[in-house]
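Next up is one chain by itself, shown in structure tokens, the form predicted alone.
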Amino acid sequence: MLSVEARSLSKSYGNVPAVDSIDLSVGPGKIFGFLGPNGAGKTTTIKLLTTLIPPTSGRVSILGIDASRDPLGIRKKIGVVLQQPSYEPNLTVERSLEKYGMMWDVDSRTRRERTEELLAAFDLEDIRKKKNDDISIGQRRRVQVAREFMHDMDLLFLDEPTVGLDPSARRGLLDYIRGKVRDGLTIFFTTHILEEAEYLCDEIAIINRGRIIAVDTPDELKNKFGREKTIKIRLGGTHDISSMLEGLASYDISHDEGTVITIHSADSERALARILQVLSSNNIGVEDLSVVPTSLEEIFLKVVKDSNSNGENHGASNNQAGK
């Protein structure tokens, strides 16, 4: 049984589509990456899926229950933690955790293990009896996933979680989130750090103007998308090298001062081929070289920046995610 499945959902104001009939399959025990620029629908998804609006046309499964039919048996099913800031004000951090444990009807001997747990695991001890309002951004956005821990779920919603915490914070909600997966718990996933994205997730899909324009595994996506590789030769001195490249115009290859040459090129290999046959016949030596891979990030970026500039639906036929 899929965790989520939306076929066809689109989701308009007026005549202005935030999600332009897309359709998502994701299976079970996996931490799926939703990523798009802003305002490229991914908020109004997670609302989809969730139940919170509803949509234009199309339809939505979530573990197996029809959205349009129980979308209370769903709720009872799934934890969702929106972008917007959610707290108690006058609570203290430990009493957020014990109140929202209630509101599921967690029972009193599970919903202190649970707090004791969640404090511990999201660094919140030294806070505990801090209200809410007398704590920063970064810790108040710990509270507010933190708690979402205190019941049961089969499917969590992640939109933009680590907004506001610093790098060791974000480290340590990465990796609760991966020991839940790990029991079995699956992960809807939105982040604009694609770090975080590489770091975590089995499978990403890219939303670009309401429409699905990629989607596969991290590594996956950089066979299709990040051919190209970036390679530094550090020369063994300073050399005029630039009337020996002049033959290798068809690659982009650049050099600072004559010490060190950087080739661009999605054939890059023959490119570095060449480039050294041309040191050897002139008798430059090589003191350092590096290969340095297309990252996610200049993935996400190009498939964004050429899906804006001539609409082609890269790596998903029939808008279809999660596959």
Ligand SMILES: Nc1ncnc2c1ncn2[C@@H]1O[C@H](COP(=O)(O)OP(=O)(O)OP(=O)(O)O)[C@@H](O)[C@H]1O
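No experiment lies behind these values; they were computed from the predicted model shown. Throughout, rigid core stands for the largest set of C-alpha atoms superposing within 1.5 Å between the two forms. Residue numbers count along the first chain shown, from 1. What changes on going to the form predicted in complex with the ligand:
- Core-superposed comparison between the two forms: the CA of Ile275 exceeds or equals a 2 Å shift.
- With the core superposed, Asp70 shows a C-alpha displacement below 2 Å between the two forms.
- Once both forms are fitted on their core, a CA shift of 2 Å or more is seen for Gly285 between the two forms.
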Given for the second form:
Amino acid sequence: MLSVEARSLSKSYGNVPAVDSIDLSVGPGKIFGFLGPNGAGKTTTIKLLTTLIPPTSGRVSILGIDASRDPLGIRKKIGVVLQQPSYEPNLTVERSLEKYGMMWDVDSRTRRERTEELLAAFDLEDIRKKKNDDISIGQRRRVQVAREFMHDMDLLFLDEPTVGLDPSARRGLLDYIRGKVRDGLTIFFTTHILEEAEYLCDEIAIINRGRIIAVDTPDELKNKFGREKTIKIRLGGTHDISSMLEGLASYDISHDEGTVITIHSADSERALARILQVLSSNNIGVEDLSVVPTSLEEIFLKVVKDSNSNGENHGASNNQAGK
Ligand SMILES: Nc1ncnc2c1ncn2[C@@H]1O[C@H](COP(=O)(O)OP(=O)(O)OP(=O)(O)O)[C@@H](O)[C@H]1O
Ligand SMILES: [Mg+2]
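Given the form predicted alone above, I would also like to look at the protein as it appears in the form predicted in complex with the ligand.
Now the complete complex, all chains and molecules, led by this one.
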């Protein structure tokens, strides 16, 4: 049974489609990353999947429960941390956790245990007696995320949980999430920090203008879209290289006045071999050679740019998340 299943899911505001016929599948125990530029439809998708808003068309099933039949049944089994800040100004940090546990009917002993565990895990112990109004924005975000772990759940949706968190708080949260996933939790989360997605996610979907334009494991995304590498060759001394490279015009090769040659190509290995041949037959030594592998960030930029230039003709819209 899939934890998240969406089929031809759409949501329009007026005539404007915010989410446009997407399919998603997330298996149990997985961490699923949902990426995309501002306004792409990530938050709208999370609101649809968590039954906070109804779809214009399409089907949602969460943990095997049909969202149109039993939205409350779904809400009892999931956690949601929305992008929007949410806190009670006059409650202290520890009371915020405690009260959230009460809302979820967690028994008092478990509440006490979890409050202590979360205060420690989210580095909130020093400010436990402070009011939400009197703590920093990043601290408030930590409280908002931490309190969601007060209750039992099978699936947790997190909409940009790490925004405003400093690097160590961010890493702390990611590792805490990993621990919970080892214990059986499934995570659906959005982020703009691509290293974060790569660090955490089993699978990543990229959404643009309401449509899913790529979905795969981080490694497979790199294989598929990241074959282009940049190779820089620094020569010993200055040479007239333009004439030497004439025969290699079919490769994407550029150079400066005569010291650095840059190859930017999906076929960079072959181009490199050819250049090295030419250099050695001209008795030119290589001083330095570097290969810059493609990052998830470059893939993201490329995939989104390609999908924008495809205009209305969204090529990959039939892609399905999941296996
Ligand atoms: N309540 C609303 N009424 C009208 N339009 C909306 C509403 N909520 C969102 N939209 C529009 O729907 C589109 C998708 O918005 P959404 O909030 O899902 O984007 P997002 O991917 O979460 O962006 P961000 O990265 O900025 O959080 C945007 O064009 C937005 O302007
Ligand atoms: Mg959003």
